[in-house]
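Consider the single chain below, provided in structure tokens and representing the form predicted alone.
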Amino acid sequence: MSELGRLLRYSRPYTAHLLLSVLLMACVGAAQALTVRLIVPIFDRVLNPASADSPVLLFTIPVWNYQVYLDRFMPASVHNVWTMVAGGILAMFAIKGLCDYAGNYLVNYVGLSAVTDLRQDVFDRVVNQDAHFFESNSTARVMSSIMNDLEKIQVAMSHILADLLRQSFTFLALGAVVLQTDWKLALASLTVLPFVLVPTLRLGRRIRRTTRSAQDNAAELNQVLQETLSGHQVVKSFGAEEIESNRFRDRAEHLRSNNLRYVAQQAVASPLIEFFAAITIVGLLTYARTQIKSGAMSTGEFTSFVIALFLLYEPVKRLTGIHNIFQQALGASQKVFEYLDRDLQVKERPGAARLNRFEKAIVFEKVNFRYPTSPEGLVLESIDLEVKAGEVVALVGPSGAGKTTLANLVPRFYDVTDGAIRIDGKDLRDLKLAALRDKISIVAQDTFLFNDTVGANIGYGLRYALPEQVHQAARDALAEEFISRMPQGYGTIIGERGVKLSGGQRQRLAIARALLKNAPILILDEATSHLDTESEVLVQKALQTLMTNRTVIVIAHRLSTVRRADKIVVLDRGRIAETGRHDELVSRGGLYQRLYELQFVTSDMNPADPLMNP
């Protein structure tokens, strides 16, 4: 019920539309009931001409029956009963149709709007999550929840909600008809309902569990699909098409099995209703013979009662199906609300200060860090380090030493486990996140570009950037030369993750994006790795432009890129092993010297590297 309440809260901004739709659906139910009541004069007067001018006892007919007004204000000999009945039928169907159309539209408007708001809240929550969240949840699973799970909720909150209102008011109106005609007979006929509703309610819980399992299966299927398509080159190079096909088939079979289980569960109610309805009909016909013979009930009244009862069972059958679909939506909503309820590991403190400018230094004070997913050991331990404004500080060391982790603590992708990181004396945790990250640019080895135009990817670094600013950033990053050769220049779509570009071209676009942002702190994470010699020279030149007048933290395996650094920090197993300039560390005989000899004494150096010849 708490999940249902949370879903319904999203409809509050559209309360006026919802109330109007409820009123219109009430009119639909009333029109349905009035149409059934027209059966009485059809059988008792229209199809029995001898009784057309005879008085009719109407004291037992409800006030909303039109015959009260016909016989009260117009003598039976004056009005034509058939004309009035035919007009009543046409009017009721017209009212029912118009109200149903308008009410259905309004309910769908409310449902679709509410789920759109919910989807936006989920997306906003996910996009603001910290790195821990994305380590624990695969992209495909999150996408499945935002799209597939919310699709189930959307169906329930729009089409099915409209049907719920329609069938509920129809049930109430037809129930009034049968109770008014013969309340004892009506109660006897409706005693079968508990035999239908109780099993349906119990099945609802199973349906919710089955739906959650089916949605998890759909997420697994999406994961296989996403990984296979993204890694299609790896799949082909290893000849693993059949393996991926079997993985996909296995997940699809699990999804089919759970969907069939849902179909079997939700279909149980229909035969139950049909069976008990048949029992009721047999009993009614037996009872009707005695009632009609004794004159206690006219043929028209009994016919109206039977038709109303038949029609009454249809809403009951529909409402049981609607209940099951709502259970399906509640099952799908569990994962959605898990995302909304997940606490942020990295969050902004109340009253956080705004970092207006960076002027002095970034200081690491006895920093310890461990990943929440790997609590058994520290990744960084007892880190004391100062990066002064305007310095170029290089982080080097073996793979797994903690270089990237250390750099990722500066923009607060993670929070330290112990100790503190301060910028100009202020603890990062006391600063506004947006203001902090606005002062930092990152150019990584794995450059991410959007499937958009060249200009849009560069302009991502600065909102509302003018075309002239984008072009200048591209020129400074030595990217305009290849951009001008592209079919539509800055308007060229570069494909998913920039697939239409070379590695060097992607890096230069990333550098242009960082130049446009113009942040005072720059983090370079293996920015020249995996490039050919020509591309590396161009990227290095572009990086020199980007590094000018900035505080730079450089992460590098290739020591050629850090020779000119003001300070080189050597990390080993999460600790700082050495600190100094290149010449000092080479002659010290420590880890840096061993790394240097491994790279340059036993391998060819690249004389074209502009940083190799200071």
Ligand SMILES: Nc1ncnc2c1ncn2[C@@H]1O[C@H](COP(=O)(O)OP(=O)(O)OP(=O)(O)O)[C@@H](O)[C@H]1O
The other form holds:
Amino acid sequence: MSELGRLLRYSRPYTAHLLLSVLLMACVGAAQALTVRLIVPIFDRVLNPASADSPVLLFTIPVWNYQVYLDRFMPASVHNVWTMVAGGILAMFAIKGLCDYAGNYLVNYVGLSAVTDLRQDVFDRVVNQDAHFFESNSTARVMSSIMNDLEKIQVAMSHILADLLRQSFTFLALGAVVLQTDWKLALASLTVLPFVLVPTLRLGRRIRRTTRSAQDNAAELNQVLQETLSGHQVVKSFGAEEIESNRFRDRAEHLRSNNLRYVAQQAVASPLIEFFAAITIVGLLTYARTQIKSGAMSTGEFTSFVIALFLLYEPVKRLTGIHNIFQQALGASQKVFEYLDRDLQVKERPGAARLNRFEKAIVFEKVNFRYPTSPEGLVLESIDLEVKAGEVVALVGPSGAGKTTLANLVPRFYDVTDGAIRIDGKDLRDLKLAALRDKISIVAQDTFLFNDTVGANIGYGLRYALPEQVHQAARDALAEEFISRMPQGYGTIIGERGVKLSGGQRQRLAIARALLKNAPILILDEATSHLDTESEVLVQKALQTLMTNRTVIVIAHRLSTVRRADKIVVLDRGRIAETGRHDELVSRGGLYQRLYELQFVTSDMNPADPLMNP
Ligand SMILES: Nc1ncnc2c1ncn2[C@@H]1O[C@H](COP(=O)(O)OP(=O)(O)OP(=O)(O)O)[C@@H](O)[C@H]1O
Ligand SMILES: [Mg+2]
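Moving from the form predicted alone, what structure would you give for the form predicted in complex with the ligand?
The complete assembly is shown below, putting the previous chain first.
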């Protein structure tokens, strides 16, 4: 039940709205009850010519025995019972309608606002999560939670709040009418309640479970959808449309059957209640017949009693329905709260220091690292490495050696398992995360671009980038030429992940972005896929501009980069095999020499390599 408490806590900032709607819903309940009470004088007075005009008793307040008459609310000139009753009924419906409208609006306002806040919290939590989180939770799953599950919670919250209030008050008010008419009869009719409640509670638990699996189905469906859409080219090139279509149908079928199971569970409640209602009402009618005959009850009282009883079953039915929706919301909220509660693995220490300027060096001290998801072996082992300010350090080594992993430790995408990384003598873990990452630009192997304008992509993450600065960065990255040829120049939308650009253009945008950020440390993962010659030359030149006056850790695949490096670090299976400059390593007979012969010799012939072709 604590989940429910947490959900409801989100409505706390809207207490005023909620209180007002409680009041309005109370009016709805009261108006409904009074309408039912107005049936008594219709039968006993209006339809009975023998009865006198005024006064018309509405209800008696118990304990004080204080009687409230309809006449009090009518102009003194009106004595006619029918006029008063008719006026009363119209007034009650008007009041009920208005209060219902306003109350409903307010309650939905609270529900929608609370869920919007909750969704924002979940998003903020997710966006701050570390790499590990995104590796163990698929994008589709997280998206499905933030959209579908929260949608369910939102519907439930609005329903719960609105119906819970309205139906509870209606139940109480009608209950009062019934009790006032004949309390013994009223209590007798309540005896069926357990027969209704027990099965509903049972049902609730099952509904919660069904919801959870429906939620998983929805996420799976989302997964297929997302993968097929973003991998549409692969799907087409392998002619896998039908396979994907079947995969989609299969998941959709699961979702359908789970949703149907929910409907079956949820829809059984109302006929169940109605059946018990029918039994009660028939029983009561039999009893009441004798009461009327003996004169213990008037026709009007009896009619109003029966109508109240009929109306009373509506709230009971609705309240059990709410219970089911509750369960659905709880089922849906489980994953959402799981995300909210997940501890950050890479987090800032309280009182973390700022890093105002990077001046001396980045030092790896006996660093060991293993990925949290694969705890078997160390991916990096006893790494000792110094990257002095202003140096270009090249990481080379066979695929899977740990180059990307090592580079990813610097911006703290992961924390070291043992040892430490210090920047100007300070442990990374003692620094403010934002301050640390502010000092680092990353140009990854395959850049991620947003489905936004060229300008917005270059200025990404910077709150105040002047157009002139954006243009300058583009010029330095040799991107201005192709940007100016685009239909709207800097205002052109580049498509999802930049699909409307070529590989080389994407890279130059990424370089422009890094230039604009102008961080002192640059992490560069050179693209392995070779661009066409012309693009390659442009990218190389742009990279040279980017690397000047910066401390660079570059995962190098090009001979030109390796030759320019102040230090080459050769990684092999997570360990540093060799370090040195190109000239020292190339004839040492170690791993570097072998790699060089395998990998770089061919690129000596590459006219795109700026060193070959200055
Ligand atoms: N997120 C991850 N979770 C678990 N293991 C990983 C993860 N990323 C990489 N690994 C493993 O860590 C090892 C080093 O990977 P890394 O990506 O650092 O290699 P690399 O040297 O950059 O290779 P390449 O030149 O092919 O890019 C590999 O064995 C890989 O399987
Ligand atoms: Mg790599």
